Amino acid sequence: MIEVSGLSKRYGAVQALRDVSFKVEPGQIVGFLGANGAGKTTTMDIMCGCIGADSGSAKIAGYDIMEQPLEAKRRLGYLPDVAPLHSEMRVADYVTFAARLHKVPSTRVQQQVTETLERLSLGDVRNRLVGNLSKGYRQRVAFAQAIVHNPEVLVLDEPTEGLDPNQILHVRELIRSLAGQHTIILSSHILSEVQNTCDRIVIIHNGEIVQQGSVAELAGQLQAVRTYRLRVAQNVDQLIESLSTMDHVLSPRLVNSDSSELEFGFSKEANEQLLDDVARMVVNGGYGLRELAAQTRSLEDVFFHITH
């Protein structure tokens, strides 16, 4: 439904995408991961014709995007990063104007402005400016001109940026209700958003597409590296020096200074002997051993080891 071939795209001196590939399944919802500035908006920007690629394609339910505009767009829904809405017009006004832009016949138009303000509980807000509404609830009108004219394909740039906790669970929930419906490609730097609400994962780190599929099949293909919580009662910057000296150990890295908690991993090659070596190093150098386990998976160590 979604074919995203070779794109690369350069902007001055910096390389933002390099041969960017991945495809999306009808009725998926795919998470499109990676960090502030990794290439995820300019990807969906070329994805939805807004900007050109140097090379490559995006091909939207079989539609090239830059060869066949108009029928790509036609099953085409976007939500970007900053939502298109006009604060001066009223919420029904502003569906309808969509609806009409979307090519939406004008038999139709006033039952599927209607049918999608009742989807997304905007009904009791049709008659208010658009300025006046909270921002959970502008971006559930920036949703309904992205769904209004019922396309097969969504593309929602970071959809819950800036909301807070209730509002990001109600907008998980509607776009949960919509799968199936639609296929899906979300982007976040979020990485429980991704979890929590995708079927499959597209990591993006540098403009590379560095890792794809879904949460388990990711933390699956790194079982191999062990990664293990370590607490010391003091140095452990020192500690952190001293663990990057050791073979097969890998990224040691602070995560809490206050209680002097480190993490690092294994490689696939480290012996279980390993383990007893970093115990005796951190007893024997006077570190204080306070805790040593390893540590279950989750896609924050993932997206770390993908990452770094």
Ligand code: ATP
Contents of the next structure:
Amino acid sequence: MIEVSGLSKRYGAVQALRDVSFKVEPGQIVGFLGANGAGKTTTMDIMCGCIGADSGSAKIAGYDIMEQPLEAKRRLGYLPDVAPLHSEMRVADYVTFAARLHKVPSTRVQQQVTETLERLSLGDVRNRLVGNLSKGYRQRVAFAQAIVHNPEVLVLDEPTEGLDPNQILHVRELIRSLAGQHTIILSSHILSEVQNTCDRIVIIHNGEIVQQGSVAELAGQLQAVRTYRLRVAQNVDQLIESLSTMDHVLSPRLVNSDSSELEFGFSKEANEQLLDDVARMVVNGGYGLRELAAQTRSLEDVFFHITH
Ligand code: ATP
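May I ask for the structure of the form predicted in complex with adenosine-5'-triphosphate (ATP) now, the form predicted on its own having been displayed?
Starting with the chain above, the whole complex follows.
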């Protein structure tokens, strides 16, 4: 339903995307995960035809966004990171305007606007000015413009960014309620955000896709990544440097800048002997071993190890 292949994009000296490819099957919800500046918005802007790519292509429901933009956009709803709201318009007027922009046939505009407002619980504020609504309601209006034409594909760029915890829950429920009727890709820099909502996760880092798979597959990889916490009495910075030089020890780093506790991982290839080697180095190096424990693992660990 969504097919992105070989996208590259450069902004002056910044190579924002490098050969980005992934697919989203019909009916799936995919989480597009990456830190700030990883390239999520650039990818989504290209997929939705807002900007061009230097190379590569994006297809929406089989239509190339650059070569057949009208066909592709008819099947596409986009919620950009900065929502395209007109604060001086009333809610129903704005959603009607969006329906017309999306070429909903005039005989169906009113019905689709009413249905969309109901679906998003916006009926009570239909005559309010968009600019006077709370942030959570404004986000729902932004959703309304993205779904009023009932698109097959929904692209949501950080849909919960800037909302309070209560509003985040509402938006999550909303996204889940849209699943099944739409194929959805949503971006986030928060793993737990996509972990609970999505079927698959695509991870982007420095403009490249570094991992993709189902939540279960990523959790499976996690079993292979062992992480440990280590507390010592002194010279923690020097210990981090020494750990960095050991084969199969991954990403040693301070847990807090003011603590003497650090965290590190073992690569898949590491054997049990390595833990003995680490313990021996701490004791023989005079660091003062206080604690060494295996970590409870979460998908955050996978993300951390992939992107560090
Ligand atoms: P965020 O979560 O902060 O929105 P992102 O993952 O969406 O980040 P992008 O906005 O796609 O990342 O940015 C990718 C890279 O391209 C960053 O280094 C960014 O500074 C750069 N970039 C994005 N837009 C432009 C632009 N118009 N001109 C120059 N550089 C840009």
